[in-house]
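Shown here is one chain on its own, the form predicted on its own, set out as structure tokens.
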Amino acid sequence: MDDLQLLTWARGPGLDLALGIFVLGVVWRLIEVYALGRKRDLAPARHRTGASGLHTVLRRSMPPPGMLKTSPVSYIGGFVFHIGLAIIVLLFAPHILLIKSLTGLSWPGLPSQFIDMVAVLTMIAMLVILVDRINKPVKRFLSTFGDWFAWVVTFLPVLTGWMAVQHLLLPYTLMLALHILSVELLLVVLPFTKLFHAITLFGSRWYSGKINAHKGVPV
């Protein structure tokens, strides 16, 4: 299979397969979550639960008091990495075109030079976080194979996409194919690894705040 054939497969059957596994995996995991169920709380709500849920989402998205100074790499690097990844995925023109082809939705993108800068900052942040995890004995001890694997499958799409745009190392067609394949790998494993928090993060925080507010627990 030459470079063009690999790219054609990645853009066609490979993407269809990855999206199919991703959608089915997400649906299955959400069914598992909702199937757990909870008994109805008959006690009257002590606070406005909806507002408290939103408050919890916002509060837990910020570092707890003093933690930014205690662990700046985790929080600053984490913010840079997550915000950068969101910008790359949602505001890079070729990605918007792909989303439009799949969903019909479209919006303005950012200049490619800005996306390029964001990609570099995102990769630097991820590398700094990785080095910090390796160098800190406690973090290294608590890390499992799933943590390292999640880092790799998240880092590869950013790296290969940036290298494709910059025409580095390999021919453009081959590097673009590798980029698409790395994204497809991420889609396939996301529902079945710790990366699933990308789907459940805000919903779980809102639910925790709502439940605690119902019970009168400060949130």
The other form holds:
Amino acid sequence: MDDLQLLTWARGPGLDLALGIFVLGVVWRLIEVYALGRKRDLAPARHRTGASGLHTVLRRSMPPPGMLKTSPVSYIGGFVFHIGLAIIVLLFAPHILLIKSLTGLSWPGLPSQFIDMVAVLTMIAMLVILVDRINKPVKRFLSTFGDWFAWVVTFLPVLTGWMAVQHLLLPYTLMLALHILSVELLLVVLPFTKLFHAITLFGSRWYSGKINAHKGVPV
Amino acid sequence: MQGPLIDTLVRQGVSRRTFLKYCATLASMMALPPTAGRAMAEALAAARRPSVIWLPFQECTGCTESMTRSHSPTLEGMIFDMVSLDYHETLMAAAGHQAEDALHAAMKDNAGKYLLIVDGSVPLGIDGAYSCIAGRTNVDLLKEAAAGAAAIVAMGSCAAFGGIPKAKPNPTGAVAISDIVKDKPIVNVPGCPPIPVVMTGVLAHYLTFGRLPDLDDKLRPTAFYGETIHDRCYRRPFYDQGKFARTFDDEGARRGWCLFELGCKGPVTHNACATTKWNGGTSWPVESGHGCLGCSEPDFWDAGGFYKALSMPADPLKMGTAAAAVGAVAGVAVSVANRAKKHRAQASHETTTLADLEK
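Structure of the form predicted together with the partner chain, given the form predicted on its own:
Okay, now the whole complex, with that chain kicking things off.
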């Protein structure tokens, strides 16, 4: 199998399979999580300003008071790489084409040089966060295989994509194939790892906020 | 016409200056040092034209058209005429037994020295019966002719990689020349059709240095196939700026923006179109407004659609509905199992009283 055949496989049957497993996993996990259920809270609802699902979604997107100073790497690094990932995935012209082919929706992209800069910043932020996780004894102690694995499968698509665009190390065709394959790995593992937060994040925050709002507690 | 090549060229009205210029251009195109142009001129001028046997198999004659017709008359065309082309079904006057005799005479007289050019793929289905010449199968003819050849040039994508005959579902069981011949030096000159100057470049290199040019891992001369179309494309700046033509007749297309979104395969295609162009440097596919099809790469016919951008998958949601259904079933099944577990836990729950603790 040569480079172009690998790329053709990655774009064709490989992506079919990866997207298939992704859809399967997401539907499965969502039904499973939803069906866990919770007993009805029969107590009368209390009302307090600032206590609602929406409030919690917004509040938890920002660092709690004092925490930015306590762990700046986690917050700033986290913001940089999450926003960076969103820009790369949603505003790079070839990615928009992919989304268009899947959904029919499209929008204007950003210049590739800008995306390039964002990709470098994203990778730097991810590396800093990784070093921080290794260096801080508490973080290291709390880290499991799942945490390291999630970091690797998130980092690989950014690295391979950037290297493909920059023509580093391997021929473009092979690098593009590896990039798509790394994204496929990400798609396959996403529903079954902590990366599932990409789907559940706002839903679970809303849920927590709503339950606590019923008790009159803004969380 | 026998004798050195230069005599023949002079008879055709080609001046020494024109000839030297041509050799210098050829050498620089192949990224050879400046002195190579002179060496090439001397070697080519003095060359006794090597015997060339051209075997056509499962092909469309497009490669021959490209060589002989599209830019005639030029030096490439003439030099190509000047090799001692002893057998070429399309170009030779002889036919039938006479043609076969010429083939066998050339093979016998120049045994071990002739250059074998093949265009078209070789069918292996039903014992090769899909394509026969003079009652013999292509695979049979190829093996016989290859045995006495000094080197083999696989002209065009069909001979080099199987090409269109090998496209799915490959009804004739077509294969490339390199799949059959293993013990001779092979140069692949893919393209549908290949660029004429690549052919003459390979010939000139062979005559001058007595060996084949440097090849890449797909046996293509690196001088012509070393870089991608995309890297040499004059529309590349538009790609970097994110300016794309979205249809063949929109504002972007009129302004000559990048054709990536219209399915251009330039980024993964190694060929020299962007630098040598076609028809004597007149234009080339991308310049005429159509994206690159990737014709010099293996299996380009099955590489996911000519008009789909490289970043676009062939048919991504083929399994979407089935996957969602299976996922739903799995989710419901796991949920039911979870509930059963919860009920079992509740049922087996034993309350602890103060009396129990004081025991």
